[in-house]
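Listed next as structure tokens is one chain, alone, in the form predicted on its own.
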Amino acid sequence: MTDEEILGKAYDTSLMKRLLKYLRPYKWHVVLGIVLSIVVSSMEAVRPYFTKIAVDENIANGDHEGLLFTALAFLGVLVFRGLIQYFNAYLTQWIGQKTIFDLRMQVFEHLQNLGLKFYDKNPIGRLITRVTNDIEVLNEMFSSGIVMVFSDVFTIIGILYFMFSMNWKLALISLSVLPLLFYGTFLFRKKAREAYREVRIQIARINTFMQEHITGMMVDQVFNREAKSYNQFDNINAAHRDANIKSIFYYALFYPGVDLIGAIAIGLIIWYAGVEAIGGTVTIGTVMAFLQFNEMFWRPIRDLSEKYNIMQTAMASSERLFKLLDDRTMIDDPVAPVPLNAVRGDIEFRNVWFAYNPGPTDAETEWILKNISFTIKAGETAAFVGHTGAGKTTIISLLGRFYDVQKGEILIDGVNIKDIRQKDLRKHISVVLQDVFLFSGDIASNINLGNEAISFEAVQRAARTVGANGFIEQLSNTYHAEVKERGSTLSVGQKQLISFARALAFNPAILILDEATSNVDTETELLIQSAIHSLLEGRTSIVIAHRLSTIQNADKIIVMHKGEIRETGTHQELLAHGGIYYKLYQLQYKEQETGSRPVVQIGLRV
């Protein structure tokens, strides 16, 4: 069963205890809300009592002054009740919004702390559903469920009190239809649960589909898949519509059914009270009051049925949310971390074995890296080459401790990275990826990433150093020019230059370039030459490249094949060896001679 299919109980004690913890900072507001609800309920229940007094005492005795006093008192109760109800509604919504704000911030913070392995397994659309739909359901429970349910319960208690105090026989006649109501409510709850589950499943499908296809819109349009995607979404949307219509159908049966049961109760009251009134044992005012009480009685009954559904969906949503919050797919910091203030940049991999999904035994594990050992001295540039899937990118993921190794050690300046806090480790490492990610905002904020320690002057200096100032200063607002989602208004080369400026602005001791020039044209690549030269100067650098001519001047070239290191040496040493590197170089050299894209040697250790 998927998370969306979790049905949930109407009430789960363990889940409710966890939910109530979020109300703890606002407990006195909740108490005040409950007190106000009781006051509103008592005033609601007393209204028909004024009718009885007006008819049986004032009108029957011709007491004009008494009738005026009763009417004014009734008006005063209504006005006071309206004011209390306004403050109570505002207070309950305020509690709900405050609580949901706290919960949503906790979920977002938890998502930030989860490891990349978690995101490898969970679709983005599902996580968006958690932070939006599921939390919004809990908002209904906090604002309309927990506090307001007291209003309905005390309204019913107040009505029953006045009914039995006036005429207990007539009260029993009025309540004789309750078995019908209970049976109808039982059927409604059963059918509504199934309908709500289907609605939630379809909402999650819509969110996932929308996220995936909006992100991949270019592919849809390039391959003329708009009609096919439209038809797929039409089917998903139709399923969501049908699920909602099904739930509406049950509501359309339930609420008129409650009204019908209430009408039967009115008929019984008129029949029984009419006979008693003719005999003189029941007054007309009592009959009118009971008719009003009967009408008022069914409204909170309907409201409680609605709150039952709110509670049920809230339990299912909270179960999914707490499952997310309880997920510990994260990299834990050491209890006693080793401080890492200044970094020389010595890197060592010592007998490292790694798999993204370890099996129960070593023999059943699909190892991505197998017994990897190498050293990179401070200030050196090391290049990793190899076929796709050889494990090159995994090396840099492990160095930044986005994943933990199953065997072996990774050392920086002789310290095992597992003994270093992740923040301390990563502030000394900058990565320039093949696929540059830019956030919504402006150019400057995408270079310093909101780090107040990096001044605007430092941002400008980094941009000038890597040559990004050329296009930035041509923009209308220069460094404050708007950057839209994922940098859609910038070219690939411009985004790459911004990523170089970002890496330089953070002044790392260790720099990683992961296919940093593979997506740019030759002209832009020439511009990036000086940028890379500036970045590499005085830093320990790891360069991952497919085009071997771009790394000829690296201090060390490590050739990987199927998760193992097969060759290590300089460019000339590896060519002389005549192994895998030689074959790769010869293959690319032939491609260059046959007229494929010219290869530019960037400034590595020039």
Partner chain sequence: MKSLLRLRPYLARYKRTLLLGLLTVVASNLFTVAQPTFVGHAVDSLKRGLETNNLEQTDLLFWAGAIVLFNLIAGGFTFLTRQTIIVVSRKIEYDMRNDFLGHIQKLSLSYFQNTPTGDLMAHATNDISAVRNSLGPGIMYPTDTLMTFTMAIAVMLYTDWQLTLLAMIPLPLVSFAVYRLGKLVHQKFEERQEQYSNLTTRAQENLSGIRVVKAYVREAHEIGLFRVMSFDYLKKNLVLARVQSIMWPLMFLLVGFSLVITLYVGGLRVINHNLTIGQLTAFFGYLVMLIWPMIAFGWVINILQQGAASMGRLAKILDTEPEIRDTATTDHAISHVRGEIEFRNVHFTHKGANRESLTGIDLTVPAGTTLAIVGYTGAGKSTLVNMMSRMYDVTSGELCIDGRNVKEIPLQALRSNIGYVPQETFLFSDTISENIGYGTDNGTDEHVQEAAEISRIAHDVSDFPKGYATMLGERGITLSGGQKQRTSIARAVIRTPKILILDDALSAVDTYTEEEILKRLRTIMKGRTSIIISHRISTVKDADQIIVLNEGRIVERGSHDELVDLGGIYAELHRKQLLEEELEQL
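Would you mind giving the form predicted together with its partner chain, to go alongside the form predicted on its own above?
So it's only the chain below, everything else dropped.
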């Protein structure tokens, strides 16, 4: 069973306590809601009472005016009740929605603060379910659950009050069927819940099957397994149908059953009215009122039992939500942070060891970086080269402190980055990732990422510097042209230029560039090369380089191999050395000498 399928108990005190805390800001609204519920409920029971007065006092005495008065009073109460009922229904929804809004924002904010380590472990799909689905379930509990329970309870109390004050013996007689009703309902709920669970399981199976076989339709067809799959589906589909038919059976039994119990109560009222009438204690009006009470009594009782399901799913959802909120997979800021205002840009890695999932002992740990030390002086460009899996990308993740190192330290301007607040640290670093991520919105908002401190002029300037203005100004809305989800309408080269402009607009002291190795046409390639040049100028830069031009312009080349630094030097020095760099050069960079063929990825998929 996955997390999503567990249905536990319908009530858990500690969960409930924690949930109710979210109602605290709206406690007066809740109080008002409960008061209004009581008012509405008490008026619910008034109808039979008016009938009794009309029959026993007005009609029996031929009192035309009294009858009119009773009818008008009845009408007045109805209208009044309708208004309050409407207001109250809205109020309860309002409370639910507000609470849910708060909770959703809390979960979302929490997600923003969790570290990348958390995201490495949790599939995004599941997290989205938390922010949307699970919270939606709680909405139902907050808006229809809590306040309505009061309403139902008070309705029942109201009806009981009137019944007993009119004629307690008749009240007892008509209530004598209640145990039967309770037992019947209990039995039905139990059976219906089992059937419902079976239906849910089968629906999940149908969905999984459908999903899988639509995605894998090609496999089905190539292996001509259509008939076999069809039969498999037929079985699941039939199981789903039968589970539903089973549940129909219980419903088909339950509804007439409840009706029958009601009819028995009517029979009892009539019979006992006869018995009592001999003593002269029962009037016609009372009997009519009781007949109406009888029919009004069932709804709140049935409602109450339905609340059980709502509560059950709400408890399961809130448990998952609280588990997420209690997850503290985040990197904490230092208690006494070192302020970092102006940054020169000296970077030093001092004996850094790092693993994503450290084992119990050093020997059992799969180290991604082993004893890495290097320094980059302010304003220098360092190019990192190496085969896939050499640990280059990890270096840049560590510099922004997205993960903490296990051993050694990383210093910026001589300050250990663990002593700096993450926000202060990252403010001075711009990262251009290999996979350009664009948000839906417009071009400008993708360059300044909604940072109002970066003016529109600054956005334009940045775009101009990296040469992105050319294509942007040709778009129909220039800087305000729409960007679709993931930038699907833009080419790979255009997306890269935007991400360069983004990095530049933030004007960082330190720039990190993970060069992409995608195929672009020659013209774009030249544009990108000159963009990179202006990007790196005058600031400390770390580049995971795939372009020969980038490497040749670097002050220092650091060659990584299997988690270690194996060679350091300039392009010419390393070529002369004839080691790993020489091989890499032959493999990846040499053909770029001619400038005709851009980077090709073939053969690198080991």
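Numbering follows the first chain given and starts at 1. C-alpha atoms forming the largest set that superposes within 1.5 Å between two forms make up the rigid core. Everything numeric in this text was worked out from a predicted model, so none of it was measured.
Q: Would residue 240 count as moving between the two forms, using a Cα shift of 2 angstroms or more after superposing the core as the test?
A: The answer is yes, as the C-alpha of residue 240 shifts between the two forms by 2 Å or more after core alignment.
Q: Superposing on the rigid core, do we see a C-alpha displacement of 2 Å or more at residue 441 between the two forms?
A: No: residue 441 shifts by under 2 Å between the two forms.
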